[in-house]
Amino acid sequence: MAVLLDNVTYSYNINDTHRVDAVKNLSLHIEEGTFVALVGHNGSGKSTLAKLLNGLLLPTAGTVKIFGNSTLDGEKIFDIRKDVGMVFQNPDNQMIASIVEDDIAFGPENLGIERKEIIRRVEWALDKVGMLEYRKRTPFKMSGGQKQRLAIAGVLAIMPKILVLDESTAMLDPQGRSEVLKVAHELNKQERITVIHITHFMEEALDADRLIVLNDGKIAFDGAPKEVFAHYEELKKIKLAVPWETQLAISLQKAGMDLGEGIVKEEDLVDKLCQLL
């Protein structure tokens, strides 16, 4: 199992007297090879729960385990950092050098990595996010979309098993969410590496493999995309909006026409209109 968490609850301090949970009584389980889609509107603990999972936050209640090493054991937190790689929002504060081949080198060369595998691990992790023909340029003058890529590709560099992108497309234009959502999926395929994708853009949800709703610290839905987005009303009422093309599909079938169930993608849905039709 890659990810495992037993009844976890995180707590902040607001003050001497107060204390919030962010998350609250969580258990969770994520299979190795799987891509997830986590989702949830602002302050549904999202993110806490991104840092949770390597460590960064240690729960108040509960366990979290990394293919079987808690989060709690001191001498595990680094095979643990070692095995999930967090991704950002902002890709500016990911950026420590002023060469992109240099910035990738950065995360293998703290983990004592000898240098001709660190040169075939920056080469690696560039061509796999599509960058490999900017090794030599400097990271600040790109686009968004590049520099998450970067970004991505610098926490390949340390090879990981687990990736996290918390919030990382939510800085970016369309076009830019589309090439790191691209990347995210072919490592998921060909390397196999477990994704968890935190977004509030629920379209980025309609290609996972599971679809995890958040709410109030608490999973709200758990399963397959077709099947959460079924509980389009139930949605509505926690301020989440099912993606467009199943919206159509609701408003059509409302209409009386005869679509089927579990239609989320658009190509599913012009298919099935083009056989009515």
Ligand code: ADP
Contents of the next structure:
Amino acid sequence: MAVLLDNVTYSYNINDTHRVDAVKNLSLHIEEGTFVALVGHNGSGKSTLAKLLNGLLLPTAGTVKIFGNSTLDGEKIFDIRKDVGMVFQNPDNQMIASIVEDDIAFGPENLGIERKEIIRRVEWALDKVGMLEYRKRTPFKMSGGQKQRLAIAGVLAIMPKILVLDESTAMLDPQGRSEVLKVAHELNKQERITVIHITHFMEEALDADRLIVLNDGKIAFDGAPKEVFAHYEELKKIKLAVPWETQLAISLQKAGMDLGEGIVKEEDLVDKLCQLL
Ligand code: ADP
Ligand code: MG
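Instead of the form predicted alone shown above, give the structure for the form predicted in complex with the ligand, please.
What follows is the entire complex, opening with the chain shown before.
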């Protein structure tokens, strides 16, 4: 099992008398090779959960295991950090070197990997995110989408088995968002990397294998996106809206149009409407 959380609670201590339970008694399994979208409104516990996965935070109660290794096991934490690659929200905070290839080499250099292998990994990682031709350039003037793809390449050079994107598309324009999402899906399909894509854009969950909705530190929904979207009334109550195409399909269905069950994607809706009209 790629990820196993058993009854995990995480509390931030604010002061001697006050604490915030950000993750509450949460149990979760994620199988290797799954593309998971993790959504939830602000403060629902998404980033806390992400940091629990690579041992940046240790559970207050319960256990977090990555490929069988507990984050509480001091001897395994190095393996866990290698297995779980994290990309964050702000593309500008993730660049270190002024030349792209030096930046990507930084992770494997820190692991003491030999020169030849570093060069191979840098090329491979840049190729995977479609940025190989930029290897000698400086990242600072690039678009947000390009910078985030470089941040992903930097993590890939460490050869993680799990890639966690914590709102990595949040600061990007639509073009940048779709570039990053496409790369994440390709890595999942071609390299079988387990992807946990944290986002507040519900439409970015449409192509996920599994959609997990967090609310108040707990799992509110967990299933295939179309199963979860069927609960659109309850989702609204926890401040989440289903994607517009899903909502439109639901509204047309309600208005008496026989679209059949489970239309969540724009292309499926268009096909169905063309058949009907
Ligand atoms: P999300 O990523 O879904 O917005 P977070 O995991 O960042 O949620 O936050 C979950 C809860 O934990 C929120 O109530 C938040 O205020 C609280 N929290 C997050 N980080 C800290 C921190 N460093 N110290 C205290 N409370 C925190
Ligand atoms: Mg967050």
